[in-house]
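Take a look at this single chain in structure tokens; it is the form predicted alone.
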Amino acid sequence: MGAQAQRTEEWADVTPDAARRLLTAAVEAFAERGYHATTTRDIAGRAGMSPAALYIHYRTKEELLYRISGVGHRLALGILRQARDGAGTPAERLADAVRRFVRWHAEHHTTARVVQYELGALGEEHYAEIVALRRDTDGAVRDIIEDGVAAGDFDVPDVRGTTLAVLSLCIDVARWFNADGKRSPGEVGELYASLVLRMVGCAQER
């Protein structure tokens, strides 16, 4: 799937078309220039619209970031909850969680960079809402690791610290992934799933 097709699929629920175009333009601008260096004129120009047209759909630049961040965090949380609640051993569920979480961050690396690294630019109320989603994300991975420890499958003396390490490893893919690189998103996901199983003391996927 090409980059343009991925962007269209990613924001398929955003309507009307003008609002979707503005969101995709904002993602590209924030990822390229950073939130604070991006102006509403930059975003509107990328979308082929006038700055005044932007305000018909979004009251502020921060509202655009909030919408992007909310969609991205809910997608990520859904991936991890589905893996947590799936069938299989803790090792299988953890591998599935990492595989899919990494793949999403690779396939949507531009959006993921904005979602993960521009959090501090949100207003206080929006920031609190997104941080709550991040806590739920942390909790989904922690639940799987705790299941593995309880079953005697994982050797993890510090569950919270290990959860943070696993999530940090996965999220960082968005920072360095290159679509023209040697590894595909799926290959990176497989590699990271294997690495994480070793981190938790499970040398081989069950």
Given for the second form:
Number of protein chains: 2
Amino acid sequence: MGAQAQRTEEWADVTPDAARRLLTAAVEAFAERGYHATTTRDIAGRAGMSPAALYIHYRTKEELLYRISGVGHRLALGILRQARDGAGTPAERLADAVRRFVRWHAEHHTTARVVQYELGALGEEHYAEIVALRRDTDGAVRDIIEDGVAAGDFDVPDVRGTTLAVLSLCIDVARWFNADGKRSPGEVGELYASLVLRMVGCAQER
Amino acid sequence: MGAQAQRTEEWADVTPDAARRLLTAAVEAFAERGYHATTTRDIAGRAGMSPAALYIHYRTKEELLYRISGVGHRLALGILRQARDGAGTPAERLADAVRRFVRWHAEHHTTARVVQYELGALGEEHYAEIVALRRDTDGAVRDIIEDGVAAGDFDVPDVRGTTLAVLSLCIDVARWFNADGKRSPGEVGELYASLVLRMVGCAQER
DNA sequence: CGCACCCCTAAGCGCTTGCTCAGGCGCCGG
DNA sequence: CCGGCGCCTGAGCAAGCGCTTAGGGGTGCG
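Go ahead and give the structure of the form predicted in complex with a further copy of the same chain, now that the form predicted alone is out.
Everything in the complex follows now, all chains and molecules, and the chain you saw is the first one.
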């Protein structure tokens, strides 16, 4: 599946078509140059429209970022919650969470880069809303680790610190991952799952 | 030591005084808002000067970023090389490297944030120069891990991938670290050193 | 004392930015 | 065939951007 097909799938429920094209154009541009270095003319140009067309579908440039950030954060949170609430031992659920979370960050590294590294450009209220989602994200991972500690499967002296480190490790994949590189998203996910299991001192390490 | 004293110490060899004040003002502003969202008027204002004063000491706004990036990267590289070339077992040297690298990223998280997350705003030539420094940084960490594998102290199936993950983990400290938080830079360094030792499957894990 | 030098400012230039607005094209039901 | 409406464009506005220029004041050397 090419990047183009991936992107239209990812934002399939955004209508009308022009609004979606603008949104995916914004994701591309924000990921490449950063929010502040991207002009509304650039976004409109990538979507094949005039600059004014943007404002028929979105009130401001910041709203574009907010929409992208919201969808991305809810998606990421969904992945982690699904893994947390799944079946299996804590180790299996943690590995599953990391595998899928990392895989998403690698596969959709354009979107993920915007989601994870451009939230500082959000307006105050929007920022607060997104930060709340991020707290939930942290909570989901912490839940799994606490389960493992309670079951005696993990050896984690500092649960909060380790949770932070695990999430930080996974998120940063969006920064360095290169689609042209040697590693596939699946491979990175696998490697990271094993690394994280080691970080939590998992006894029966796979 | 306050943030102010820290900053003047960090850039002690920048002269004249006005040039240093502008540089530290730029570090603050870039770290807070990002390079592209920072105006030359803001930088000059923080340094207590008029906008024009900036151009007596630096040719462009980008040169400020380049200078900051260069100093920061050379400093970070120095920390890792010193640890690599030090005495002790590979495990001790790796722990030392992580401890000090992370501690620097936490203590100087303002500078580190600019160094690690704003390099995309550099001009083409300057960018290439900085990327070379980053390759060396990667090499220093890889050297230590390879030593540990060769000595049979580490169990690392994927050396390049693990090196990348270790560096990524440490670098990302600059993004989330908060000086007002509960954790001190030293504590984070200690925690991360132990996590990294686990990641490389170190046998006599402290 | 005079003058050259360094460091600085006030003013502003040319350009780009986010965003607006009046109007036009095409598809729709009647 | 017509009229309304959803979607889009060309032109452009006010504000802010990076950066330049002409000139002033303090300091130290001859």
